[in-house]
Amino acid sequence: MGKYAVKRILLMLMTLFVITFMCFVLIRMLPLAELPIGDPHSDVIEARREAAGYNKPYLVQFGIFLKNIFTKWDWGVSDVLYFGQEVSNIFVSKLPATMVVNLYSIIFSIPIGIILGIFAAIKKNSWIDHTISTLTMVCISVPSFVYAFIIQYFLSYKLGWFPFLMKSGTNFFTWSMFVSMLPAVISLSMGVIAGFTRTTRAELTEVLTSEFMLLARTKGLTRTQATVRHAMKNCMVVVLPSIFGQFISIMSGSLIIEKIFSVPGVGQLYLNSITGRDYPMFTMLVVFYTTVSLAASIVVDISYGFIDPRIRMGSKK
């Protein structure tokens, strides 16, 4: 397991390096944001771009970029959105909002999704199972921003239960802030709930029809006892790694949802950096999202070996 983990981490770093290089070059090939004529800050921006190597070959620019990161943890300075501010400082200030909203959605989604999946598996081929399975497919197929508009219309506009937008500020754990987050949390949770429901139902249905479950029933266990003691344990071998992956990926957030509900997080910052052509900001966020995605996949794979000792990652036999 240790060798497998080291191998996966090295492959992750290699993949991250390649993706970062490709995105860096493609971003630097784009035209720079125009500077206002007569702006006293234009000379400062031009000097900063020259120091970053914008007038040099792409390989030299990438080398300067890596050198600044590894020696000074300098990701650059925002030229457009937050003039003169360090990109890394802006990112750190926006990250808590994204993490809190997505953390609430995960905490809300996991128990509901697993319970619905268990209920559908136990009531297999009944109208309850068909109803849950149909709703699951609908929820998975519909994008999260569609739920956002529906929630805004019915819960915010018609019923007036929630505000249209998330409150500003950093007091994320107050009741008023929590209420303002709920529309975004519910919108993010719909697809996650459906995913956990489908996974749990599929795995539990397969386990319930296996031979060892029949053996457990013949030994005198009731259906409920056999399900709780044996079926759920085997089902969690697949469900738990997906939970770990979701917790790792909560930092990535949801770009569109954060924009719709004005969540002052990383997702909205990412979209603004694209539209504003703030390339230092955009480059750091690309590296961040890539790292989160790769790390989540590694955690999911490695967790299989810890959850079920019969699984040996990287074994040749």
Given for the second form:
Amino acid sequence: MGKYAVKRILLMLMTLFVITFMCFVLIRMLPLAELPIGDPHSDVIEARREAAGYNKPYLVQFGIFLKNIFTKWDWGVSDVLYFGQEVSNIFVSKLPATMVVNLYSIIFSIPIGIILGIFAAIKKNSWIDHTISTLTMVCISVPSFVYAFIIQYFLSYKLGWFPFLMKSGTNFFTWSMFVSMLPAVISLSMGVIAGFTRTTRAELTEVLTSEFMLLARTKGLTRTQATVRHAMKNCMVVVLPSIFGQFISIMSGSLIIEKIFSVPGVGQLYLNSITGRDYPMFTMLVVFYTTVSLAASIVVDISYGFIDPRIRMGSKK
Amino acid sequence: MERKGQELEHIPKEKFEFAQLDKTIQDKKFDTKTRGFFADAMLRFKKNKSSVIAAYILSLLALYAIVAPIVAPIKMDNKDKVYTNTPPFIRAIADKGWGIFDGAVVHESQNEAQMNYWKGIGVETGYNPVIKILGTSETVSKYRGQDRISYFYKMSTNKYYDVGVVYRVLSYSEFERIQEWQNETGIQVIYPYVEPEAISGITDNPNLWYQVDSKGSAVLDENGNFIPVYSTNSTIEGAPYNSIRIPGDDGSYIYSVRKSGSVQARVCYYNYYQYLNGYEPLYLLGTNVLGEDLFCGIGVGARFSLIFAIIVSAINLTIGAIYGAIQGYYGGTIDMVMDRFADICSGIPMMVVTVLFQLHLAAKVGSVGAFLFAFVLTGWISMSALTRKQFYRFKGQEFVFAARTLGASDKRLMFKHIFPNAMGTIITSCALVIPSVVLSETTMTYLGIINIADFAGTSIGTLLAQGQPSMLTSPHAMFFPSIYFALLLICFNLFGNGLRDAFNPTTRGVED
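Can you return the structure of this protein in the form predicted together with its partner chain rather than the form predicted alone?
And the full complex, kicking off with our chain again.
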């Protein structure tokens, strides 16, 4: 198992390295942002660009780029959006908002999703199951900006339950801040709830009809006992890894939701760096998003082995 | 004693005779129609009610996308500058007062002066903008020691009528043409001019044609009627007017004033629209912020999305199938190396690919071409993974060995023997790829990362993004594209799931 994990991590690092290199070269090939003449920051940025080797071959540039990251955590300096500021500082300042919103979202949605899934699986083929399954289907299909519109128009405007946009400021743990985050949290949660409901339902229905469940009932366990002790364990083999995956990806914000509800997070920064053509910022966010998605998938894969002894044994062969 | 069995073992040959020699044998071959793989899948698909319904709705939506841009009464390129963000309106239905298609917008707390303003538009142009008074509230205020009750109304007005009259600066020939058109059709566009002095110097509001006080509220006569203050000052008249005159005009009212080489006139916008376009406003789903017809716009956007998604999935299917076939068939080192490459391609976030391709390639192949490349670069991987899995499943089976023993080449084995078996799975996954392409395309245009409006006219994402800022005042501009889009995705997913279950009954999980 350990060998497998190390192998996967090394492969991931290799993939990440190649992707970073490709994106880096493609981004550096683009024309540089023009600097306003006479601004004192312009000289600083000019000097920083010189130090980052903007006039040297791309391979050398990439070497300097990596060296700066590993030795000084220096990702360059923003030349459009946050003129003259360190990219990494801006990024770190944006991270909390995204993480808090996503954290709330998964704290609510994972239990709801799993409970709905269990409910649907136990009441399979009843109207409860059909309702839950249909709603899940709808929630998975409908894109988040449609939710955002519905929530903003009906809940925030017509009913006045929530503020229209997220409150500004960094005081994330006050009540009013929490209420102002709720529209974004709900919009994010819909898809996650639906995803967990679907996975749990599919897994649990399969487990419930397997033969060891019949054996458990024959032994004299009640239906509840059998479900909780035997079925849930097997169902969690699939559900738990995706929970871990979700926890990894709380760092990457949703571009759409953060834009609509003006969450001052990473997703919005990413979007702004694209539309504003702030390439140093964009480079860092590309690396960040790639890392997060690769890490999430690797965590899912490895955690399968840690959770399920059958998979762990299988990999030793 | 001999047993009966032994007796039967030794029946003499001549005791045997042929049976049923002159009868027809029924079970020699199947006389019923044979049912192939696809027919079987279709039967299973038809059992799934929700998927069948989804398929019908889906075909309606696709039909809309094809037909709407052709039959739309008002085309996309006809952008009206005044009727922007207007709700759905069909005159014939609006006149019936059913509360639909009447271009209604709700105004909160309108006071008496504003009520008179709406009424004034109705009296002058004949198009009464007030549809319904939704509620009345009283406010009591002290005014010079006495209680004064003022009423406030919540009301809905027709957004097409409440524009009323606007100022337009027209050239002399244009002014002539409008008069000719008026004479032909009998619809009055130009209304008599009102001098600013007559309406307390309020110059920015062309809808005041009656006596007002300094605040702009109407001064009514003893019967509660408006007192018209049309100008009769012929010294400032811009051009001669020989056309329809309003009732009560004895021929002395002037209809235009001079304005540096042209004339300025008050025109009723609803009728002016008819003069400009030749038809009355007929916006089935209203207009967006640019004054484009949404009925047509949604069709144009959806048409592009669907065609684009079909092209993308066709390309991805081809590349992915070939790539996955090679990977799955040869396996070993080839598989591993190719898998690394696929891993790298799938590791790059879609957004990044789109942006980088947009920046590098858009100048050469256009933004749509760059967009297509971006989709192809990241999209074929799921298809190839699927094909690979199917190849691993089939390549060890007996029929493949048999074909190999008979001397079939690798190519023949791959594409004649294994691939057709994997076909069902691959085709059905296509039905689930299309909605995901439509979704990403709409997301990108919604976020404004790419703009395909020049190529395709518009897209659903663009329409949604345009509706976003004015969401509270005109929710329809956001509502209709959202509904269409959500319905499209739901139906596509239901349909795709149904198709997948029909083709691969084994993956359906547990049957009841």
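Source: prediction; values computed, not measured. Take the two forms, superpose them, and find the largest set of C-alpha atoms that agree within 1.5 Å; that set is the rigid core. Positions refer to the first chain, counted from 1.
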| item | value |
| --- | --- |
| Rigid core superposition, A52 Cα moves 2 angstroms or more between these two forms | yes |
